[in-house]
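Single chain ahead, written as structure tokens, the form predicted on its own.
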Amino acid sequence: MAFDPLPEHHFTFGLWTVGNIGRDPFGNPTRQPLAPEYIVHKLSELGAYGVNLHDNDLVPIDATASERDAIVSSFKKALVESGMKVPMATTNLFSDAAFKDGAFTNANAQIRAYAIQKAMNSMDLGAELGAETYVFWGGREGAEVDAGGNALDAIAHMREAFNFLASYSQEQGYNYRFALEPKPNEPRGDIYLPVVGAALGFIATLEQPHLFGVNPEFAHETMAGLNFVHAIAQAIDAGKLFHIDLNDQKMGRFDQDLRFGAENIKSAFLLVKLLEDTGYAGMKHFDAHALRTEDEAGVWDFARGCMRTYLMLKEKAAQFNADAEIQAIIAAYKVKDESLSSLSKSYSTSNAAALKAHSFDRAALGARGPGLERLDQLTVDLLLGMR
């Protein structure tokens, strides 16, 4: 069928996403855990490309070396049997009590060193499973009480950790591309590198910035009331969109991780259009989970829904690009003036003098309507199936 996912679409899920057991801060689990091997086979049946994981999604934090090897061997067997890949791996630096006040940014040097050790071991695991992208989400890298320390120290410690781990990756021949995942808050009151722009600015200060990009998440920018499509455009413009987390979110709520397209359908459409129009070839990772109300059948309905919605919006994006009336409005909106564009494109003494001497009809410029009301309504018409 037209909207059935295929491995070539590069849809991925995390073990922690479909494996979410429905626990929340106020309630106990509502679903039984699913074995990693079972998740791999089920996602393969649904048409997914791969599965991603934190280290402890697969290997318990207190596993012995022999237990670790047995678990990994069984998981690799499931990957081979199903044809599934592990494109991305990451480290859980937020669940264990040792990280309650941060990992790489912790004021305790022993905890910072342990966090780097844990990340190296996790990177070894990811490389063994074939991962090429490594994500860092600083869920505990933040503060509720700023009086306890200096944010400059925390940022410096984070920089030291990333420089260390990048060098480790290169020395081991892993050649990871690292993707930093911004989030404004939760579980900490304030998290360092809260949005895409902050992460991009930080990356420029690293020893090997070419190895680092971003892994933006729809829900995270939306939580803060920001425009996720704008954030992705900035990441693409900087050449730093290394990975992306797709889900949905109501603005101002806790991190809901709703099914992709469940809430902000126009934003989801514009995001898919941006990714498809710019030729994004990376993984489309659904960092979301089924509602707590659902049983296992609902989990797989959730997974199907994420992929189906993306493919439907991809078709809508192609329809939008082929719609003659819509494209005519956009063409009229983007007023062209080759002479003035050539003057303002790059600075020279003569261009500056010519621009200063040019006579603009300010009243006419202010009086013109760009036609955005019509364009926006046609977009809604298209999304609602009326075009």
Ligand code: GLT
Given for the second form:
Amino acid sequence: MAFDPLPEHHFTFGLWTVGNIGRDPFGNPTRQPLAPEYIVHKLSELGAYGVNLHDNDLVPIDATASERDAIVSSFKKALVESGMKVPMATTNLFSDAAFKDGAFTNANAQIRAYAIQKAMNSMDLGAELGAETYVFWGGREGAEVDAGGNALDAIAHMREAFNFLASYSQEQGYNYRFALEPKPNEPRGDIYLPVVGAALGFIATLEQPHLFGVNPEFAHETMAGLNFVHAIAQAIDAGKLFHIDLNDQKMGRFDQDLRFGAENIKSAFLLVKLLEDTGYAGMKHFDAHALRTEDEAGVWDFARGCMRTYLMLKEKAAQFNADAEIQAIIAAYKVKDESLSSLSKSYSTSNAAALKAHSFDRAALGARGPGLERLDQLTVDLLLGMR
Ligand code: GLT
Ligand code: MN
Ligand code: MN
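Return one more block: the form predicted together with the ligand, after the form predicted on its own shown previously.
Expanding to the full complex; the earlier chain stays at the top.
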């Protein structure tokens, strides 16, 4: 099997991902910048569906209006020539010094207003390029010092900004779906809305919650030692998985943004299986970058590898679902009892009375092993190509 990516697989990369120049806090760039038009053509050749961007990945923050228009028209030409789409856009609210203590949540009202202005301009750009999903990653929306008392205000300011921008989107006819991307820390000591569950809880407090979902990133829950597959399950259950950022990460380390599947292969497998089994129809965005050690050839190896690993894991998921022994173990694991389920599924006075009157064999319930060791070993066998 070739595992060749095709546009129908809806794989996307950010301009900032394959365009990453290999800079880190201790070291200078190790690669030359790549022109956005070149990136678009290369990704299209590799079988990607589209490319995503921040406003300033394409248009420098200090560009004049005419410079902006020239840059955008050259980029649009590359999109038309290559057939590539821009499904998602976002705003850079973290690189400029003005945002060093946050953007929408900054304690300074002037910076908050500037952040909203910048986001509106960036939403205009995204809409012009055809983007339907708008991501908010609150990279600088956080703190090292809480003595300023901003933690509670920040949530209210963030709510104001999202309510404002959702109305702007509707009035302009953009009809974006907004996807909040949680991260626990880095570049701030602590970032507000650190995990998927926090973002889901916050969305319920917005004026138009139906317009908002999440854009979870594999590395972000993993950095904090949390289970990304569980986070995605909760987002799917809530109908809020609008977008996903795929990459990899060792737990408890600096933000590594590794190639998808590079590190936690079993979790990556279970994630792909969950997305495929539940018919996730959104974009699969690889928000990662080639190692700083690599030259340009390594960048394209990285991009090919992300897509190839996803497709191999998708194949493994199909094999898992068709494996009679594995499915028999799962069927036995999920013990069914129609009559007890009918009592416990929903409350009624009579169900409560019948349940209270039922006699359970507690010792037998505690004695039974669910077969998870065998199931997990078969999963490992399957992933290692032994089944
Ligand atoms: C940045 C970050 C990502 C976000 C991007 C969107 S930019 O690279 O590390 O997780 O998805 O702003
Ligand atoms: Mn990240
Ligand atoms: Mn991301």
